[in-house]
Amino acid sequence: MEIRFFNTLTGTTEVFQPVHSDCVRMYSCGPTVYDFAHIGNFRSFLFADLIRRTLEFFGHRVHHVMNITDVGHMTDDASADGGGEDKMQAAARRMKEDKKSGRVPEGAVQNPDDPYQIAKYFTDAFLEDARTLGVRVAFEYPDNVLQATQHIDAMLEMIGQLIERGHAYVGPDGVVYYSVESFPAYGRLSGNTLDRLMTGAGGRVSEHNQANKRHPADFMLWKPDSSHIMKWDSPWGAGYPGWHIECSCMARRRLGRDVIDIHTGGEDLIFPHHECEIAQTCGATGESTFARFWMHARFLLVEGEKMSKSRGNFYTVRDVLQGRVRDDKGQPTGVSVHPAVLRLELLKSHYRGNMNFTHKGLIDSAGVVRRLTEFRARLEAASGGHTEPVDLSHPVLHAFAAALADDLNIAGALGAILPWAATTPADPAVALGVLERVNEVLAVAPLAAVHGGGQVTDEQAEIRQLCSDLDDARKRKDFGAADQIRGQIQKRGYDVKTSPTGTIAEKRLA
């Protein structure tokens, strides 16, 4: 089945062919680690993990890469030479008032105005939020998830050779800057024409440092600066990169490939972060292009308004699983939600359109997840859990194929599997093989595949042991322990069942 995706470089769909037919090479902005990531940033990484999943569902072979960015992304992000303070250096002042204030637990740092603690911290909170909701890649950490302050020796390599072909220059302020008007291709990506980021019309061309520049949209590659929080010897002074030449380096050296095949990230990325890196790339390798497809999922609102810390509607992950969400009249709901229901409710909405967040959404989200998680069940205990295997001649995984196949049409893929789980098909262990091959896209029925690899939390192995615990109880007739313990795993938002090997706890959805 021939499978097509938007391009953003082209501005068109395309057929997916992959560079080389012994794998398909894909690298996916991730998370700066200052803070928690919010929901927002995990629809960009559940959509590059939809991508991943489909391509794997079609029998390709996929090596994917996220980066972890734990120095350089200035707060003044939008220009493409950065502006402002490091990130870390912001996270470092705030992380003091965050253990005051409990958001932070205390101990979870020893010394706040350490950047690496603070980058360690966050970047366990993102592996184990991207666990949570069967994120792939985050499973492979370290070997795919890499960090930017590992790679610096690889940055300092590629800036050699860009100041050596002519795409780099030393300012006047010992700032290694990117000459764009070296590469005629710049903008491409964008839409942005040098003429228009010249006069600004183009936007987010940082006005600072122009004297030290040959062109206004010229961005930093490399920083000598002895008082950043973070910094290294090279051969420009003691300093820092820039935020740009960090996913370059690392998606040259861990894909192993000048040319790759898929690149993904949001929308906001798009300038200057990935025109930016398209320039560096081509620059150091002499090829045209940097990945063959750039992919970018739309930015995500929340009850149809941006997200802000200031409307009381900012969510991370944790705060969703938690029942910190509020409904459209802005009250708190104070209902735990599922991760198999919030994976669900962030991939939903086709990645192309703006996604709105809300808590009707988790709801609907939620019946859906109960309809295949039960559809399952009946389909288990009707074939005695023996599957049989199924290919794309079955007509349901066909439909579900082609929609996934057209651009990553998951509202056809869902429309072709829902009218179908509220049958009783005629043959339940093809049923059930059908039903697994759309799982290893979905990742949602049964619950226990939303966590990937069958790694267990520390809260799933103690709910287990209570379920344990009560069947014990069960057996020596010890019905008020029972009730006592069945009391303590309601509580903890489970739904305690009886079934032939013993007691089931179920996490309510929502």
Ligand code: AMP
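If you superpose the two forms and keep the largest set of C-alpha atoms that fall within 1.5 Å, you have the rigid core. Every value quoted in this text rests on a predicted model; they were computed, and no experiment measured them. Numbering follows the first chain given and starts at 1. What changes on going to the form predicted in complex with adenosine monophosphate (AMP):
In this overlay on the rigid core, Ile485 has a C-alpha that sits 2 Å or more away from its partner position between the two forms.
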Second form
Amino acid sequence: MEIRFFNTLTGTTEVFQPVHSDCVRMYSCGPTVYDFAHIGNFRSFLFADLIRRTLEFFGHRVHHVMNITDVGHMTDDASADGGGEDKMQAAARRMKEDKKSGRVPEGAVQNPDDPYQIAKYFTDAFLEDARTLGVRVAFEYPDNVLQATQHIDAMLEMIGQLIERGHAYVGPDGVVYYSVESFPAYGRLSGNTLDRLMTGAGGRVSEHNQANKRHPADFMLWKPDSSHIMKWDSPWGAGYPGWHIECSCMARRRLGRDVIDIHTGGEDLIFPHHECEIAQTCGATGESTFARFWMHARFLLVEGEKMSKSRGNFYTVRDVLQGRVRDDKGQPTGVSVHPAVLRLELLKSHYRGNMNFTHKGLIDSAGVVRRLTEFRARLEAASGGHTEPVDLSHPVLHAFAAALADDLNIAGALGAILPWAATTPADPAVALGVLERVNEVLAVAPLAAVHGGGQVTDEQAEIRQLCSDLDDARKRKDFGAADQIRGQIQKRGYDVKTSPTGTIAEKRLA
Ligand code: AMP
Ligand code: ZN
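Return one more block: the form predicted in complex with adenosine monophosphate (AMP), after the form predicted alone shown previously.
Shown next: the complete complex, the earlier chain at its head.
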């Protein structure tokens, strides 16, 4: 089946084929670890995860890499070389407040002035949230989730190459700048060509530092700054790298090629970040392309409004899972949901449209997850836990696959599954095979049948035993023992829930 994706670079939907048939090489811009990632960030990470899982579903091997920005992302980086302050440095100031308010637990970051400790804390939080939501690449840390501060040597090497090839220069202020005029294709991705930038282009070029640059859109590659808390030696003085250079370097180093297949991010990254990445990589490699497909997720809104801290509609993954979502009237709902529900909610609208996060939407997603989960349990009971392998000749799986292959038409994919999940399939083992394959991509019917009929694995048998031990301890009112058993179950990767029939363990997403 042909896979088609919309490519921001060409503005068209194209047939996807990897450059090298052995493997798809894919890079995703990850979080800046100066705070908890919010659910808007996670919309773009789950979008990348959906691309990856879809390609794997179709039999491709995918080498997926994501970066962690722990240095160099400036507060005004929405415009070309906007300047401002390193976000990590700003976070160090905020951390004292966050600890005082309890937003970050006391004892979590020993020295709130140390940006490395802050980066470590928020990196761990990101990985935990990403794994909770089933973002596959997060399970591959540290191999494929890469920290910028671990790749300074690659950045120094690429900056040296860019100077050698006439794409970069040292300004009178000692800063190394990329010369946008040296790269005629600048603006191809975003439409912000140099002529348009000079005539304004929506204020995307700031007044910042113009006297030191050859062109106002030239952007920083290396900033010598001995007062910066995070700094490294370099031929241009001790300092720190710009934000854009990290992605060019990590993609090239870890994916091992000058031209990769897919590069993803949220829509705000098209300009300047991705435009600058292309200029850097192509400038250093001499290739005319960096990524063949550039794919971008549109922004998430909350109850129809831009998500922002000042409006108080800024949610982290923890906020949603722990019931801190408010309804359309701003009232607290106190409804906490399973991670699969948030995963589905963030995936279920097409990535090229804005997504509106609402309490009602979340409740609808909870209903869908419940239906799929119950369907799975019914099939497991009817098939005795037996699963038949299936291929795309199965009509339901075929319709599901055809929708995904059509630029990730998620509504079509869900439309192929949900009416079917309300039926009683003639062959439950085959149906279970279909559902397993669907779930490899969507990961929204996560509940392993620890309870219910059918064959059980050794692990399921042990977990069942622990659940029944927990119920016994509760009956005896031995709450110490109950807590201890609950901890044991959780350590094995299960969530512990109480149901009318006793304790239930639900396997967390993987
Ligand atoms: P940052 O942590 O700011 O570097 O952003 C990490 C990723 O989240 C980037 O790909 C952004 O484009 C993306 N992003 C930021 N805000 C949103 C949002 N409201 N909706 C969707 N993606 C977003
Ligand atoms: Zn990036």
